[in-house]
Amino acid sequence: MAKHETPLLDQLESGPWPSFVSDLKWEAEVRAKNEKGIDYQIPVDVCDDLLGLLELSYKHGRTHWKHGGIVGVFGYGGGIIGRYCDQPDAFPGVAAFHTVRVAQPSGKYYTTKFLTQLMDLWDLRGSGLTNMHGSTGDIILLGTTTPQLEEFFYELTHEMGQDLGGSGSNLRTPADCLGTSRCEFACYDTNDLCYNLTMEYQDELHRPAFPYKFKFKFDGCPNGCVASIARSDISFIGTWKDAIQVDAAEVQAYVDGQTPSNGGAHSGRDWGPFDIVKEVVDLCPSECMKYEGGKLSIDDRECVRCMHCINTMPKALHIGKETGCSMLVGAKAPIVDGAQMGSLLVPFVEVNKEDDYQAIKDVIELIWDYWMEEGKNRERLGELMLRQGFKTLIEKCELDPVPQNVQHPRTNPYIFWKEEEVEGGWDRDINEYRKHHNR
């Protein structure tokens, strides 16, 4: 028998879709019964008295949350979330309810094992609940009390050979999409270099050190899986330097009708015979497409990248071979400027294992030099680059800057000179002018 009515609730669970408000109470009432004889370590009501804030959070229309400050386990700064209801007497089961993030594996790979194991010692030490997986990427388990944290901690590294994930001013847990594991658009191998990264910066993720959080995250190709570009502070994309490959038996099969476009996915719905012009070519966003005379031409110089005709299409056409990946910088939500998408720093960089991708790591840990530096408190990357501009941060990453670098023309009248550049450069310039074209 639940403890609190809970009408406002109620209403989340009458429309067609699944709803959370089921999910806790189906929580409730399984922690209430307690057929499996679990000796729950924090309060048996938890979800009982979690409906019950949230009722009167709906109620009075604002939270009952108030942020618990820092909590954590011992030799980590990062991890775990506090959590503290500000009506304690009326809520007991939820006066402690800390959030805590478990690094997830490298393309979300898991064993039955593995989550059987989480989910039981969540059971135990944990309210239960789960939330797979979080905007930053991590398994996130929702509630507990303070007592539990060491020894959740404990069988969680000791006994699952598992870490937590990042929390509060670090690096974020990165995140990375299936990669070359599963996908034949990747351009490279998004699990090892999330791995890899993860590894290399354990101090940086466990550690906080920074003005305020940072994440990587890993898209494959610019699908965008991971939606890399709209929520990281740097964003590897992968592309290609060459041509995209064309099959030209294979183009005239989804001309013919014989290869159904989109993988065929269109939901069972006919929209007709396939349009090579019409659903390709027309809507490049570059116009870097022709279809005449029963062939298909691609001007790759002026190709952005978009997927579509290669999702379209993708027997007839496939990504280049010279593959790498693109970092761009300065993502994020809404916090003091409003989002930001990411902006393009390096346009193309070998992901190379080999060498232990040393020239993305070269170009970190500039970023992070200079963002620590002159970076405010609680002020992400992307802000620090309104602040000071895209130009600086080129400079502190000892970047030449590339047109892929300017994403509109200069509006801007005034132009500023360094020194150097202006003490014998323009004689300099016009020299060289001159003797390359005679004059």
Given for the second form:
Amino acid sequence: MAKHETPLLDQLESGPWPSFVSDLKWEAEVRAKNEKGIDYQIPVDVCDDLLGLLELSYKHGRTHWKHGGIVGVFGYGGGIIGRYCDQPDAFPGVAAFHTVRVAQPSGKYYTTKFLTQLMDLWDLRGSGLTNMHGSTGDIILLGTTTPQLEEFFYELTHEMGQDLGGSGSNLRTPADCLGTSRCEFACYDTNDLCYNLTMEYQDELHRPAFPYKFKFKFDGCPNGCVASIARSDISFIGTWKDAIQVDAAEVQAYVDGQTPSNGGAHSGRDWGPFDIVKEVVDLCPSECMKYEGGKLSIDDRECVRCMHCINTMPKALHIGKETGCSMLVGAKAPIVDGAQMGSLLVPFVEVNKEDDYQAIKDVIELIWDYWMEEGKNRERLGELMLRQGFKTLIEKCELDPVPQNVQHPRTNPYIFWKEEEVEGGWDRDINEYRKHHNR
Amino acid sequence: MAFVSSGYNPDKPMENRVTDIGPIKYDNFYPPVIAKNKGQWKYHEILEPGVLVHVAASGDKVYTVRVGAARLMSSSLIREACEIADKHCDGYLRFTTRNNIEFMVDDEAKVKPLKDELSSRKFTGGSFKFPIGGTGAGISNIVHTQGWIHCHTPASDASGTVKATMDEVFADFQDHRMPAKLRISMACCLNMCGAVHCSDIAILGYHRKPPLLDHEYLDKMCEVPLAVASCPTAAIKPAKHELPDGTKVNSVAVKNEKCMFCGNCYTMCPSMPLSDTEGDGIVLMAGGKVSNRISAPKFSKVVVGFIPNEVPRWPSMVDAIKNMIEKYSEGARKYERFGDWTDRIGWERFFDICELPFTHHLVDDFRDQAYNTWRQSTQFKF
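Now that the form predicted alone has been shown, please provide the structure of the form predicted together with the partner chain.
All chains and molecules follow, beginning with the one already shown.
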């Protein structure tokens, strides 16, 4: 018997898509029965009360969660988000319901052993409810009480060898696509770069010292499966400098209809026979391809690496061999001054595991030096760039501006010339001037 | 319940403390076929919706069965996924950025038993626990935020809007009939914890009433200067306020006509709540993408200014989404993403085709970037 009536939420149990309501009810029941004999450290009826509180939100059309309080674990300024409901008397099980962010492994691969151990810990010390995963990438453990935080953290680190993720004005837990681990499009090992930078910058991740949040995301290729260009202060997108590798025999297999185009992605509709000219050559955004006399040729110097031809014929075309990544900076959601996408700061940088990714770290640290010096409270890097100009950031990163940085050059001549750029400097003698120019 | 100590000593918090160890290194979690063939993958193919094969230079193959999931999931469900992974996948599984779960096997013969097992699991309410799909030119899982389940700033619920939408577009989660992939995202306020601003279709929770002012507590709970500084339109100023009992307190005043309902003030000051039954609801955006394929990444555009929160299934919102998807599916060319289609036909034609009203709410008037959205051309369609 459910603790609270939930007539509105009950309507979200039907239909084919996995019902979170059914799942919450299931967990409520599992806790109530407690067949494993767990010594639950937070209220047993936490899931019941969450359902009850959510039903109330559905009834009111308003949230019943208050601002987070300042809770956390000793020595860290992030990783835990305090959460209290505004109806604690009616729903005591979720009176305090703090979020714990656990840093996810690169590529989000898991063993069942790890997940089971984490769930054992979370059933004991929390609600048993999770988000797999939060938007930034962390494993989100939803709902525990303040006294359990240190206990949970102690067991997480000691027994599992696993750490919390980031929150607040710090480096947020970096996230990546699965990269070379299982994708032929990946231009670099996203899993390793993500892991390496996460470890290098543990201090920045756990102890807020920044003006605001800062996000790294790693896309192995310009398809952008983790959306780094839309939502990370520094977006690392794999790319290459040399020629697309072409297997002529496999191209022919696509032309002959032996291999399904686009990796079989269009199998749900009859689009007619594959037409390499119409579907590949004519859709190339830089018009750098030709198909003549049964032969596909690519003017690689003119290629902008949009991935369309490679996506469409993955068995025949392969990314180049001289791979690395582009770094784009300043993406953010609309709060406060409107949404921004990443702007191309570094067109190409080597992703070199051998030297511990030094070239990349050099740029990151110059960006941080600048942002920490000039950024205002709660000012994202993208907003600072708008305020002080992309040119300033390029300069602070000790880079030479290149046409790749911009879509087109400026359309106004309001150039902030520096004194040292102008012959003779700015100090002039008005009396000397007046010798030749009467008042 | 008795308190169970972890071994942590509150009197000596630094004793045996382990910190800054980060996540466990990824390669501890790679299935053997992944570890062996990393960096050596030749190509992939989607064998059917939800089932992929990746082929390595060594000739090894990894078959992936992708299933959708509500990102809000219980430990019981995770245990059940683990049980299936133990039985079929040697104890390995992974999650995708879009909240899907991927089960991988190294032999084609193992695919069918795995699929059968996944498809057979249902919740007591009747919904699938592990619906197979989410690949290719179809509709994948919706990335979303917390909503009313666990956040203080939402203007709508996330899990409910997602469930309502996915139930209605479920056939396309398991099909490849779209002209290109179609990505739906949901964010319950414009903090946008999910990157919905670059999605083919974005569901966004939005407030429409200025903040309430809890004068009696405001100065005790908030830093007035921070609240004032948080406002992007300078609608908030410090003000003295006289309480009913005659006490004068420091507080703020809000110029309501300058408020654009972003909620940034509430983030800084809990005494300025915005949420409201009638005021809150859904904005629909469309035509964004993050991929560089053919065209550059683009922002989603607001196509419906407001839809009320019709709990528990948001029928008007879901109908509007389904209508846009059908019109896109009928009108777009193969490989054309939603925003490429609207760019080709023109937004004036989009509103025609989708029979959506174009109202003053859709003409941008926020800051300099608004200018770039107005038409500076005589090229347009009647």
